[in-house]
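A single chain, nothing else alongside it, follows as structure tokens in the form predicted alone.
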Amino acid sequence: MKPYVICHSLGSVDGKIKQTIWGLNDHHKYFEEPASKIKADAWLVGRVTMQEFSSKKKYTISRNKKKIPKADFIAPRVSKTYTVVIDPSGKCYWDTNMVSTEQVIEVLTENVSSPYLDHLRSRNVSYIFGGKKKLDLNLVVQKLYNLFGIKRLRIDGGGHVNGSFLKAGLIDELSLVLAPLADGTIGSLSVFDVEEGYGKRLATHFKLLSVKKIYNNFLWIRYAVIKKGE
């Protein structure tokens, strides 16, 4: 079993994600207010985004710590909802195990060190392993469902995180806030950044669920992913 996965994004009419050249005042509200209306048991981001929320202290971890087995660690539950960070190398440090009202879950590979795991345990931060050297996102979402009871997962990632879940075929729904502007920048991140070239991968198709005009000229569009055989 896996959660129902909703990818939420703010994009321009040419498919780019937010840049400073957009010139939006209070740009966070265009993403966060619609996101808050999506029912979910957890929201997920990549390591770069999560470092905005994790500790700003410079932690020095001892290399003399005993070896900790590479097994999932589930801390006592202290919140109704979770925030999940894709952090394969273990670069986020924590003062507490909370981001606002959500309890943190770290998603790691087995490449992380025992001292880093000791740091997470010392803060009661839950962590799961998604693979030895590379993450298997299918395994990750199964663990989120089975170990934490996460049945609805909202991805608030950038292009790379969104693209990874798209490539793995794990997205069930797309929630797209369409900004009334064209970015036009070559090489900037898009809503989904999967890989260069086409290879053997086929495009993902959607069917429209709803569309709503918000903030005067923005559109909030919800699509369901068309699965194989539908």
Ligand SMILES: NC(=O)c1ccc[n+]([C@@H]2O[C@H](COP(=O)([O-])OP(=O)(O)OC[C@H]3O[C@@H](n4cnc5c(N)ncnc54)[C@H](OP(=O)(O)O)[C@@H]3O)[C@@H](O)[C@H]2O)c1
Contents of the next structure:
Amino acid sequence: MKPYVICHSLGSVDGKIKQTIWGLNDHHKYFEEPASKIKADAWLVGRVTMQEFSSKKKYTISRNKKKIPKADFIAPRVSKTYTVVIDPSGKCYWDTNMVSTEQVIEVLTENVSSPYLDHLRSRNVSYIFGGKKKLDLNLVVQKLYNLFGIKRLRIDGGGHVNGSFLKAGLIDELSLVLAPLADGTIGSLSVFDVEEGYGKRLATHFKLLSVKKIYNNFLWIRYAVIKKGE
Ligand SMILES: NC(=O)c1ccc[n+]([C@@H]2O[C@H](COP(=O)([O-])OP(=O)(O)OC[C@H]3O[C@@H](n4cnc5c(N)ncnc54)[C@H](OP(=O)(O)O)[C@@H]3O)[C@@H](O)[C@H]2O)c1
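So the form predicted alone is up there; where is the form predicted together with the named molecule?
Everything in the complex follows now, all chains and molecules, and the chain you saw is the first one.
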């Protein structure tokens, strides 16, 4: 079994997601208020985005000799909902196992060291292995469902993590907040960053579920992904 996966993103009309030159006041609300209306058991982000929420302290991890087995670690549950980070080589450090009201789950590969696992255990941060050297996102979402009971998963970006879930065919729905502005920065991050150039891959198609005008000139668009054979 796998969760129902909704990708939520705030994009300019040219599909860019970094707000560096957008000049919006109170810019977080355009992403967060619609997100809070999507029922989900967890939100998931890539390592780069999570580093906006994880510890800002400089951690030096102990060089203890204790080898920690590369097996999933599930901390006692302390919240109703979770936040999940795709962090294949263990770059996020934690002061607590919470981001706001959500309990943290780290998704790792077996490239991580024992001292890093020791750090996660010392903070009671749950972690799961999604592959030896490369992540198998199918396995990851199955583990989130089976080990944590996550039945509805919201993917909150950035572009790389959205792109890798899109490529793996794991997104069921797109929730796009379309900001009424053109960014125009060549080469900057977009809603889905999958790969360079045109290969054999075909675009993903959507069917419209709903569209709503919000904050005067923004649109909140909900699409269902059209799966192969539909
Ligand atoms: N407007 C919006 O809706 C929105 C939403 C969220 C974030 N953002 C912005 O987007 C920017 C970050 O986006 P981003 O695309 O650079 O980063 P990201 O998607 O947050 O994180 C990318 C990193 O996650 C890991 N990762 C993701 N998918 C993986 C996979 N399938 N296999 C292995 N590793 C994987 C890799 O970590 P390693 O590098 O450690 O291997 C990768 O470099 C930030 O500026 C943030 O503020 C905008």
